[in-house]
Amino acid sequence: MNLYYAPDIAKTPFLPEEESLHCVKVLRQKAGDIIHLIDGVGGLYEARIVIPHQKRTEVEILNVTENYGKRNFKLHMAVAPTKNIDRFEWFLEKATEIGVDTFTPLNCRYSERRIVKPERMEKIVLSAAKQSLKAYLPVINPMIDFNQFIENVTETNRYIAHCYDMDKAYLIDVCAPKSDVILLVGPEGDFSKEEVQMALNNEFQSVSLGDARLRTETAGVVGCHLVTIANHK
């Protein structure tokens, strides 16, 4: 199933220009063809192409499934982008395929990348969502300093993954199912000790993702998967 993204499809029966071009020019779909669309907020639409056009393809909505793929928990991944942006983009893609509700890029003390391009992140997330048949698009927050971010967290279940030798539980053992979760993953140089302590002071729990020492992007994907597994016990 090929999915198209049309955020305004509930209001206006047209594909956006980029999706219209892909539909008509690349996939060569024509009038009468049945296609499927997502609106990014849980709606999955079955539609028939009425007027194919490279800039504004008109469709007729045949069926709507609300809350398609909705889960009974939400996951917020706050991760420090890697120096090699390709690695961070790989994390975004794979985590979206697994299932994430919110991404926040963190600027930490030992961060080696302090600038990201939101537009590029949005394209990667959208492509991954369509490929993995997700009707919900993750929210992508602007990059933010760790100190500012940590004091404004709203999720009840808060976890920080780091490599320091201190009391840590395995995330899979302590992750609260069926509830909103936030997981922090630091840069290549890890969080600073001060950042970890600040998180602990703000009701975060130190967790381990396993016995291996993981790259930032790998830790992000593993953490995302462990939260998902914890919610399917």
Contents of the next structure:
There are 2 protein chains.
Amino acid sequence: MNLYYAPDIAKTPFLPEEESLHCVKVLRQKAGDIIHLIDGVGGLYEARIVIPHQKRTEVEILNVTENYGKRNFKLHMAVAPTKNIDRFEWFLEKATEIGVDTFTPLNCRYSERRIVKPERMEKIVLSAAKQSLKAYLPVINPMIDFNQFIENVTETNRYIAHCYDMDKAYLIDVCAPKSDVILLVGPEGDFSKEEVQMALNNEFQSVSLGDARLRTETAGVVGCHLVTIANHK
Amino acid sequence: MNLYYAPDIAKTPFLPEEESLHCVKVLRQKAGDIIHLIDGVGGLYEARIVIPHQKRTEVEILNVTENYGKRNFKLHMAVAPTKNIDRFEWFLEKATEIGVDTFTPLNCRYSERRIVKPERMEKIVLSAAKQSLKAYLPVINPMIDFNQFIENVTETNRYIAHCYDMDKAYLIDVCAPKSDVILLVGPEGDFSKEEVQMALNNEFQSVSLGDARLRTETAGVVGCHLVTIANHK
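Following the display of the form predicted alone, present the structure of the form predicted together with another copy of the chain.
Now the complete complex, all chains and molecules, led by this one.
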């Protein structure tokens, strides 16, 4: 099934330039072909190609499914990008496949990477969303300093995964279902003790992601999966 | 913490050549340094370097922990390698971090890769095991044809994850805890209907890994994580 991203499809029956090129040049689709589109905000469209064009392919909408794959909770993953960017990008791809609503790259005390390319992140997330048939495209926030971020959190259920030896519950045992969740995952060198304390002061709960010692990017995927399962109960 | 792999350490107090070189040349460790070793079968050793040597570093064992991180179940992941080998290697790394006892690369009807390099797989798994402090090194079986493999399964709890529309339970809901498990994950094009039927005929149960549409390698990691969580209950 060929899926295209057309954020304005509800307003205008055309594929954006990049998607038009991919559709016509790469996938060689022709007039009359049936394709599927996502608008990134829950809409899944079935459409027929009317005029294939490398820059502006016109389609006819045949069918619309609103709120496709809508979940009864929202998950915000705030994660410190890894020194090796491939590992962070891998996290973005896998977490998008499993299901995330918002990504925020965190700049922490011990971060080994303090710069990320938003365009690159968006490209990876869009590709993963299309591949895994997600009609909702995850929102990617700009990188932000931990201290500034922690005081402006809006989610009700707040969890921070860290390796310090303190009272921690296994995320799946405490994660509140059917309610918005934010999970913080630190850099290779973990959050600083001060950062953990700041989170606790801002109504975050310390959680464990299991017994295994995980890399940052693996912890991100495992954490995202634990929240998904907690909502399945 | 510097961890080395020394399969024969219980018999002889020396690091193997490759680990000796890494220890002395790369990490520049000296006589008197305290290091840790795993034997791959559950032993975690604390040792002191007596004679650093590029080919044969001698150590003095200070402390031994047997059955380090031993779990009350064994997990066998039999997965069809992906066309893009990076994705399969990523699965090996992440599944090892989360916890797997045996890997078997499957050659299926619709497999897009029918050859893997055992040495390469072993290198990745060893590196991930050391990084995540696993004293038990996962066993890697040679690639095998699905038909031949399916009739010689020994595990009691047998699950096959596929995308066909048939009665399927969510793995975490049916996975028997504290008991050996085998989970089959197919190639990009899924198992063939005949392969699924063969599995069912051999006492396998069809399972779902959740609502999301996952790539083969993501399904492998998610499946491995679901079995781990089922054993946490």
